[in-house]
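One chain follows as structure tokens, the form predicted alone.
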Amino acid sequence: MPVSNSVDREVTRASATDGDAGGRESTDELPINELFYSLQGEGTLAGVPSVFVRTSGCNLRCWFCDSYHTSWEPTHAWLDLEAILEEIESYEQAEHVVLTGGEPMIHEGCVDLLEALDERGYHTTVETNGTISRDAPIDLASISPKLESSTPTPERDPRSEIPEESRSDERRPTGAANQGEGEWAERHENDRIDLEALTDLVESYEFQLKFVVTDEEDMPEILELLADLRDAASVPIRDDDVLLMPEGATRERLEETRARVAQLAMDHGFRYTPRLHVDLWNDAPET
């Protein structure tokens, strides 16, 4: 359920420097901006399907963000609980639920729908950048915190990442990487880590560290954070718990990353994961 296809719904265009989804916030709607069935294609349930309800706005901006008109250009329907459980009910077959985004924690709403999927009994992932902390029902926390490399420079501008002949041209920018002259860059650099919030989260739920990581530089830097956080959370956090991701959104990309990255994962005795839905369809919507 892609919102430009959802013509009988309110859809939104958030300004590119919205922290939030823009507009509106109500904890009894939440912004969508897809809502669908896949596979989950990253971390340690890769493979399993499972619907994905994709939420607008993000606190950060990566340069190399895989979900572009979830925070650079937001764009949603506001959907209410009924509405997002009822889309989600309609996948009989699934049993496991992924709230994804941008940052989906950015939302108070979120609680409320995790709190009425575990009442239903669906599995669920939260899928987040480990800056913002809930306290709600979450079988696995996916924190993927934001390197030094995510940070969006001149140099490193999102268009470069969504190629001329991409399926999904209805997603090409505008121009939003640009506004505000290093705006997003300082603002992104500042919030990226958060210790305190990512040490709540590995002491409170089952979770999987996912790093976005493109060659051996990244490498110092997750190590360095590694140490913190493990002289922070009272929880151990094994090296079966860290997960090295190739960054790439596209199929051309990710053949120039995940050699290396698969290398690097053997190297520190951490788990590689793929990007399967980027194997598979590519930078397809709703995948």
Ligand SMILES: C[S@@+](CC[C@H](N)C(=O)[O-])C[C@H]1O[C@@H](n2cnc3c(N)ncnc32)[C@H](O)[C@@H]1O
Given for the second form:
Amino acid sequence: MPVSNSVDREVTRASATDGDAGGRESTDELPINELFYSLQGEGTLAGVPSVFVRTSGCNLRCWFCDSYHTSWEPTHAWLDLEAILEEIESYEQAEHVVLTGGEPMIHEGCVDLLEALDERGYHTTVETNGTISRDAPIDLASISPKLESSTPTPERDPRSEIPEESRSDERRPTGAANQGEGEWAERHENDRIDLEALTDLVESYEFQLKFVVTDEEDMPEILELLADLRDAASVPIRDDDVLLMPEGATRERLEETRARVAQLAMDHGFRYTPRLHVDLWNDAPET
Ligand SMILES: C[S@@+](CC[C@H](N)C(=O)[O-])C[C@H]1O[C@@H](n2cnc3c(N)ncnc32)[C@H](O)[C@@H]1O
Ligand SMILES: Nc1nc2[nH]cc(C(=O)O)c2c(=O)[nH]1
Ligand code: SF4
Ligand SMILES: [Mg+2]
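Okay, that was the form predicted alone. Show me the form predicted together with the ligand next.
Below, the chain from earlier opens the complete complex, with every other chain and molecule after it.
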């Protein structure tokens, strides 16, 4: 269900600088960017048929975000719980639901949704940047803490993947000058790691730590964060709870990063995770 095609629902394009999804927050509605059936493409459950619920709005602004329309330019329809559940249940063969975004944990309403899914017997994965922890029935917390290399700077523009000649102002609407020119650098940099939230997540849920990696310059920060988290948490964090995922929203980009990242996983004794959906469907929406 691409919400941008729906005619009977209110579709909102929130301000590009909003940390949330546009200031209309109630717990029985969520801003939904897309809802679709696919194969889990990342992590320990890669290959498992799953319904994906993608909320809109994020408290961070990774320059490489592959879900631009939930972060830099949040777009969504407000759906109530009943409508979301009905849509999920229409995929009768699915036993797994992946709640993602944007950052799903910024929305209080995600707790009610996870409770309703739990009551219906679904396995739930939450894809989160690890800056917010909530008490909810989550079967797998798929935590992707953001490294310094995610921070948007004038040199790392979210649109850098788009060739200059085909960039349109369409993707950079009002307040456009606020995007990708480094204005988010400080806020993103300040907020991207919250050791308390990370500790709470790993202590409360089955988890995987899934780092987006480009090259070996990312490794010292990963090792340092792991040491801090191992000190802070009362549960073990094993090397095979740690996954390195190549940065790349397209097949072309993954071609550049995947072999290097696979080698880094072998060198450090961490897992490697593919991006199966990108291999299969490139950067198509609803995949
Ligand atoms: C769009 S995010 C949404 C969930 C949450 N905000 C987060 O970042 O974990 C979903 C997953 O895609 C990853 N991701 C986003 N852009 C990526 C890229 N260009 N290459 C590789 N992984 C990416 C994130 O790290 C996260 O694991
Ligand atoms: N197929 C598929 N698998 C995924 N795993 C995590 C995703 C995400 O965007 O959170 C994702 C996604 O967008 N598509
Ligand atoms: S935290 Fe997740 S949704 Fe937010 S900008 Fe980064 S990758 Fe995108
Ligand atoms: Mg994705």
